[in-house]
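Have a look below at one chain only, the form predicted on its own, in structure tokens format.
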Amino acid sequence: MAKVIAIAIPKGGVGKTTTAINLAASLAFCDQRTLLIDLDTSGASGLGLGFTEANTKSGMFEVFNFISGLNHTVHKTEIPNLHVVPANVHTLLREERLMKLADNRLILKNALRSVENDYDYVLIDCPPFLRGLTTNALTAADSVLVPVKSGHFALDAVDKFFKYIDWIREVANKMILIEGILLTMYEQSTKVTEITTRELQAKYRKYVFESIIPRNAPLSEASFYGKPALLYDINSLGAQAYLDLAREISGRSSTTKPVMPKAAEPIALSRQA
């Protein structure tokens, strides 16, 4: 049965989608059957893997509207073990419709039943806000990965998000765990980085991943080509950092549990769509 990890924080510009794309690709590269679900209406995860309106036949919009089952919205990518479900939200009307439907926080959890035995990992790229789609993801997830870029506002977002996780446990998913806090866009020898790292270690030490994602040009450049960094420049610091993170997560899954605080054509997994 797949382990479902939501990638979320109520803050934009922290490397959330970059993490979703590159962690999913890295897990697949490490022989883990991986599905990436793009639950952000911007559709950035799908775009980052080469899926545009022209080559996307269905996605999360159809799933939430009960037009298609999740297993019939899966798209293959260049990496054999990596599949993706794009958002497929290309108009304001579609976005408004999806946001309204997301008030039913059980839609994604129920939809995942059709694919839960076909993957080792399901990653969910969430929008940079709480409620709605993010609540759907957290209701369905086994754990949540929290990307954090150095800075005061990001630290405030972590505090806010952990309070929200407490609420999710009370009303929707009492079993959700913290997979870990991931430092992204990391720049050594800066005052902001030093302060952020110190504050995270002081308040959330047991949640912080050993792996750190550096600020690295190939991570940004790869998205312009619709590829994860390991297909663009596998020797880059960014690609290697996400491979390290994938190994840390998969190694942890086989030994210990996370902790709880106080491109191609669409396919059906059983047959060609």
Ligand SMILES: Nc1ncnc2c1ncn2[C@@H]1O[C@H](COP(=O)(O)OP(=O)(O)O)[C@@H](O)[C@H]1O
The other form holds:
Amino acid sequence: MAKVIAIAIPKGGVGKTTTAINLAASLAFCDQRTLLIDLDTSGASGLGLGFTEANTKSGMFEVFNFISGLNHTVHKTEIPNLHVVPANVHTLLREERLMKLADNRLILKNALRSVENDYDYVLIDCPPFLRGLTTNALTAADSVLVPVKSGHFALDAVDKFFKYIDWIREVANKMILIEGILLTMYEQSTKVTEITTRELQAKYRKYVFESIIPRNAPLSEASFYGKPALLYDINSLGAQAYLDLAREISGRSSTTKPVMPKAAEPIALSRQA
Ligand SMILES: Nc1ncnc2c1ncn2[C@@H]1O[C@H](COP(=O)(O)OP(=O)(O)O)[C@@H](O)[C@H]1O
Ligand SMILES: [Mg+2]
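One more: the block was the form predicted on its own; return the form predicted together with the ligand.
Now the full complex is given, and it begins with the chain already shown.
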């Protein structure tokens, strides 16, 4: 039975999508059957794995409209154990329609039943707001991973989000756990990073992952080529940090044995059509 992890916090530009893509790829590289669901109407995590309008057959838009079962919207990627369901929302009309349908917070939870035995992990990349789609993800998830951009005053956003998760526990999903708070875009030895990290540790130490994601250019470069960082430059600090995170997460589960992948040569760059 898959473990379902929502990657969420109602803030944009904090590394949710980068984490969704690279953690999913890293889990798959560690022999975990992994499904990445792109629940953000911008479609960034689908795009980051090379799925454009031209090569997407169906996605979350069809699932929420009850046109396709989730199991029929799964797309294979370059990594054998990694599958993705793109958002497949390419117009404002489709975006509007999807947001409206997502007012029913049970749609994703019900849809996941068709794939729960096919994967070890299902990761859900959430939009930067709570309405509808994120609430669907939190209703369906076993746990939530909260990315926090280092050097920003994020404490307030985390406080508010944790209160929202308490509300979700009361009304929709009493079992949801905090998978962890992930420091992203970490820049060592800057004063603001030091202060904000100290504040976060003081209040939420037990939730903060040991793995920290550094600010590292290959992580953003890779998405331009429709690839996770480990297929772009596996030796980069960013790719290695997400592999560490995958091992930290899968090492918590007694049923999974994290395996260190072999270092590979970076593949030749070719921009997606
Ligand atoms: N660790 C990192 N190092 C460098 N750039 C990053 C890193 N994480 C994210 N980025 C870049 O920051 C921007 C926002 O990240 P993204 O993952 O899209 O955030 P979100 O999904 O929360 O909006 C993107 O351009 C992404 O490439
Ligand atoms: Mg995003």
